[in-house]
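In structure tokens, the next block holds one chain alone, the form predicted alone.
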Amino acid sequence: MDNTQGHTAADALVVFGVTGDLAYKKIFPSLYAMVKRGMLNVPVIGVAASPWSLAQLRKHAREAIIKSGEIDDKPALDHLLSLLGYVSGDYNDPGTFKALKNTLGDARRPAHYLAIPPELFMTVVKGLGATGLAEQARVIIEKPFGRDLASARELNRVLRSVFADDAIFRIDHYLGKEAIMNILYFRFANTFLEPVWNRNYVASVQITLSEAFGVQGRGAFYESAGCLRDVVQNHLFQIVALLAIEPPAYQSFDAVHTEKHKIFRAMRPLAPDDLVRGQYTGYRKEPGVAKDSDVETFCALRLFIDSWRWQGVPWYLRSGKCLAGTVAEILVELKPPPQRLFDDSAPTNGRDNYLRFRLSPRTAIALAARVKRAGKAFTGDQRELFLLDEQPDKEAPYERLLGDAMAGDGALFAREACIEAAWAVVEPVLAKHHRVVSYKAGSWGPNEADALIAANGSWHNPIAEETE
């Protein structure tokens, strides 16, 4: 699937928030990788409030790249540093955008990347429009896309008032991960899945996205977001959509986006009893966190998709910080055979036939089945057909997504209609929900999450060896 036909490549990249944490940890290492691959040879103009010199920015960029790994191509690093430019100023000051226009020089098709706090998105977009910097340009918006349905709609309205619809790129870095794209490929490149990929054979689906670390000094940000807004409404829902969509009608990512939108529309809006909100012990002692905070650092929810294919199948999603491992995994549990012909085939752990996708830290696909032991007795053991799929030279998500945005390829970016439909699912529980319950750091979350899934068994906890 290729959506690049007919698009003109950007002739400059502008990074708002270039002195921030995201640029340091993700963007500079990705830009370095793009230069090494020959994918980046245009000016990269940083914009931020910090009163830095260009030399300071170059030093900062070099340190960021060194911290992310070794410098294995010094000419590429030197070339990236030579592409950098810097504009210092307040985003509320029209003079900042005039200075940016001068720094861009002859560039006419810049890609403006907003790696800034979401409350500044509309300020910068309006500033770009007022200065004529949006003509023939693209804008790349970093999640979160709003805090609820109303704010998402307002953000989209402002974006469309300044930029053409096909010039707006909403980054969800999860969509750039190789393992996520492999879900789409695995589903529709293989015939054997389709006959069983429905309510007749699937008992339930579980998705776990866990982190072993806490908020890491970002308590103030987390107080404004929480787990439901930070990862569930976007990352986890995108995974659900790829697992649940109908086969696209034709070979195009536009067809994929159309089917994903149908899934978001078919998701049953959440009710308070569908959601367990947890908070790890010690969170309230983090800097910037309220002493009586009710913000969740853990979410577990039960979701239903009211479609022909998935009617009645529960989807269980959970994510959180300070959990037992840093891992992302999907478990699609199949229904048992209609008649148990062998006494030992009752599952010992609550499940025996399933398909497992491990998304990180090492990507893999596993199919579970029971296999007979040698001898006369009809007894067997649980086995997994296990496929490890590691590709050491694969592109990092930001490398791929920045390259795609600059090329004008919107295939892997979130669409406006899908974002708003996803917000509509969580909207009922953003304000009306049960209070957070505490859980011990290093556990798999609060006991209440176990009760949520009890009617369909238990949570699948990825084993320790796979989280190292």
Ligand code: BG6
Contents of the next structure:
Amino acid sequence: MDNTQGHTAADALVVFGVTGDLAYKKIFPSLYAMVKRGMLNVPVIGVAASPWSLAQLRKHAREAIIKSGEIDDKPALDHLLSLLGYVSGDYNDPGTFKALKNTLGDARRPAHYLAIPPELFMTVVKGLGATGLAEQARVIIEKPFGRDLASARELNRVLRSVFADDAIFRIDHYLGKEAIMNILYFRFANTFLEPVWNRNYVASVQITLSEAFGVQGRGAFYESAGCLRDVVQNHLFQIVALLAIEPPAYQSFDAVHTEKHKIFRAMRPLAPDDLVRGQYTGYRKEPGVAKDSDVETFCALRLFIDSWRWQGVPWYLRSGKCLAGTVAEILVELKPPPQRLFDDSAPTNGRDNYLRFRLSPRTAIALAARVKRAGKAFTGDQRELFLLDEQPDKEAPYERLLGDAMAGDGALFAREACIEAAWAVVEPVLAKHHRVVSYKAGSWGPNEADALIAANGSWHNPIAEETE
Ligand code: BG6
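For comparison with the form predicted alone, kindly provide the form predicted together with 6-O-phosphono-beta-D-glucopyranose (BG6).
Entire complex below, previous chain first.
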């Protein structure tokens, strides 16, 4: 699938919020990587409220890049710094946008990247529209895309009143990860999977996105979001969609998006009992967090996709901060053979054959199968056929997605219809849910999460570091 044809490249990149955290941690390192690869050679104009000089911005950018790793290409760094420009001003002031227009000079097709808090999205989008800076331009926005269905619709309405749909690039950085792109490839580039990839053979699917660290100074943000909004409604649902979609009907990412939308539509809206919300002990002492906070830093849920293929198969999703390790993994557990012909073929560890996708820290795919142990007895063990992927020089997700947006390729971006359908699934539990239960930092979350899955087995706790 190639989506790169027929698009015009942006001739400038405007980064709103250039002095902020996202720009420091992700955007500058990605821009540096893009320059190194020869993928960025247009003006990069930063916009922010701080009254900085261009020299200050350059210093800041250099620091951000050094912080992210070694400087292994000094000319590329110098070139990036030479591409930088800066406009300081208030986003509510039309003068800021006029100054931006002047700074953009001859550029006619800028890409505007909104690396700013979501509550400012609409102000900036309207400012761009009013100054004529949206014509032939693109806009790149970051999740969260709204905080519920109504606000997501309103955000989309404002974006669409100023930009054409194909000029809006909504970043869910999980879609730019190799391991996640590989789900689509692995499913549809192979023959052996399709016959078993359905309710007749799959017993359950689990996805764990676990982080060993806490909210890391983002307490105030977390208070307004919580785990369900932060990673489940977007990152984890996108993974579910890629695992669950029907084969795209033709060779185009438009067909992929169409199939993903059907999956979001077929997800059964969640009810309070489908969800366990946890909070690590100590969270309420984090800066910016209410002393009596009921915000979840852990979320486990049971989901059903009411489609022909997946009817009755439970999908268990789990994510949290301050858990036992930093690791992301999918486990697709298969049903047992119809007859237990060997005394030992009932799984001793409670698991039948499965397919395991390790998404991070190291990408791997494992297929677990039973094999006979040497000897007279017909007994055996479950072993993994293991495929470890260690390709060097992968593009980081932001690098890939920023490059795609600049090139005008929307294949790996979230689409409005999918986002709204995903909100509709979580909408019933956004306001109506059980209170958080606390869990110890360094554990796998509250015991209540075990009860959620008990009818279909147990959580698979991925090992944080592999030794193979
Ligand atoms: C972000 C969330 O979208 O994704 C963070 O806001 C989370 O809370 C992060 O830590 C996880 O991304 P990654 O790429 O580190 O798995």
